[in-house]
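Okay, so here's just one chain, in structure tokens, the form predicted on its own.
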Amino acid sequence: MSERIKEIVLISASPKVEKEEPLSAYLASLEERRFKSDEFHVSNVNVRQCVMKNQTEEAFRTMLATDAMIITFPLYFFCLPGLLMRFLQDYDQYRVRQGNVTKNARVFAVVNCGFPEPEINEDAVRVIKSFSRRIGAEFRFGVLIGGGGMILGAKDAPFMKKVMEQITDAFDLMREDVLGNGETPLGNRYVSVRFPRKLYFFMGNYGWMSMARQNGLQKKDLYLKPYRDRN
């Protein structure tokens, strides 16, 4: 094992603005309690707030120069936000730049979705996969987590138990293998919130109309189809 210091690069991809905390931003703070030891110097990149204060090349300088990137975001429209695609391309662009350079890194990453089944995060998994070859970076495995939409509020609650223990053990996997430079395939982490679908979804739609209430908007607004053509 080497006793020189992994540098590892938190990457964080909500693109909500931070009045609360997303849970991408969640994720990556129990990431860094788990990577947190005399062998890792751990880095945060806040895509947004890189973004908004036009810190993108600071964040890329740490990006060339780690051995390990954990990409967290939320699913938008069954794939990565656009804020981070285009983050993601600019990198790429970057590294060309400066020469190809690449240090062989391992990439991570870490999806949720609204959706009970972590299944549908696999497409956005495969993107980073290929953004990953793209760099000469080393894809390990991906943590797609279904009906995160609830791990926020009800983390501590005891039904989320499990649900947060296979979180944790994903995490803790992470850092072996970055730890061990495993070079054994490993496959993805699939997690799910055990709740009963038909209450899950009913408090979903409730959301969303509570949401729409404080935006003076009625419940029949939320089916409106502005940009389909009426010809």
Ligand SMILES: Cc1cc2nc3c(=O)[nH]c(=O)nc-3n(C[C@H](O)[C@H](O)[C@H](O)COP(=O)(O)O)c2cc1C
Second form
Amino acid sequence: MSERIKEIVLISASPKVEKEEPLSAYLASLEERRFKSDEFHVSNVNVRQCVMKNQTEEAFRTMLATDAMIITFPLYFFCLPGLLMRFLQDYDQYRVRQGNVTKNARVFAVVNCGFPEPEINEDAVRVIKSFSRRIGAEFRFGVLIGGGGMILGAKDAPFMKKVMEQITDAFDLMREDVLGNGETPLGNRYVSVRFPRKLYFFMGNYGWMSMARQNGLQKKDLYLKPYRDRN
Amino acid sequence: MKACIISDGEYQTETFQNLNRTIAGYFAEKGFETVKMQVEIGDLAFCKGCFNCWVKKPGECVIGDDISRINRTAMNSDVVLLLCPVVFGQFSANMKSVVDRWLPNMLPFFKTRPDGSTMHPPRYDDYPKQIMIGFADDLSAEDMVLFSDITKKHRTNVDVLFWMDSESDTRRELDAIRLERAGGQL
Ligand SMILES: Cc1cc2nc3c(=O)[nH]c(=O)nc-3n(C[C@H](O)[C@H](O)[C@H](O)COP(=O)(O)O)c2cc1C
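Could you present the same protein in the form predicted in complex with this ligand, rather than the form predicted on its own shown above?
Below, the chain from earlier opens the complete complex, with every other chain and molecule after it.
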């Protein structure tokens, strides 16, 4: 029995513009690898690019017609970055202007954060769930990743093998869910880097110091208080 | 005493007008000098996660737009009010840019809180009292709980209220808050 090809949109939403590749973009490329097959037609949306170039309309049209979307982004102050809110808020208005058309799309969230605890991404996943409700889509589950700051640098190291497998397993579960029109509720997946917390902090703090030094600053400069008139 | 009131120009609804009037009236009666700042679409760049506010120009955002004036005014006030349209259970896009770009006001280092969670330490010795007031025309109970969780769970020195179309309720809730600066734990 041959089913029609499913449409899937991978929405990659890191606000970063610097040369450094955002973790969210890397995760979206992994998603693409898991979904690329005869059964899917995959579209990619780079939120930063399409918002900055005022080219959201094509993305919105694709989203309206899709069977599933995966929204991949970093945690900013325990919820969605301003950039992604702009995109989703505008999409919601576009959808309403188009006469509220919704296909019962499935929505998945992939959130990574800088702190080690993956659970702090839970509220951001709930925001995506609320968005899904609002647009008449069905939220399925989120992948919550802690320790995002070290994943790109360490992803090929042996101690990261398990973590990377957990991530790709979660993407495979999304794939099965879309293909099989799964109806049973699926819980969020939590991924934490197996790395001593103290060492993670030490490396992070060391990293800030060495970046500051490269910018010609000294340790005491990191503590400046420029916005306070008297302090 | 100074109060800084930040609002979102994209949501000029009747609900917002009522809330705004109530807040302005309340703080004027209490003798506060108030500064109003309304953020329109396109006024503020999106935070681009460069962390240069930590490692290049510590304490200042390197994007040269209105955020420096907003942060400076907020940091030198006794009370900062964010009148927040609640969208999908969180800050609207314009308000979220204000929140994201608060990052320079904290230090980069990682610290463990008494409850075991992680935080960045405060940059300043004390901070304005922050009050976030959520509103929406169709605020669901679920989105209210979510907004509270996002704003309160991870911060101290922040009070979160919801505008429920009642001036007297909001006034009573404000009466219960200490309207003054407080020391650093964010
Ligand atoms: C404005 C801002 C706010 C952030 N807030 C949080 C936060 O609340 N919790 C956290 O763990 N990480 C926070 N981070 C760190 C990012 O989530 C982290 O660097 C992430 O790995 C970036 O992913 P990306 O490379 O896909 O952009 C924040 C970063 C920025 C720039």
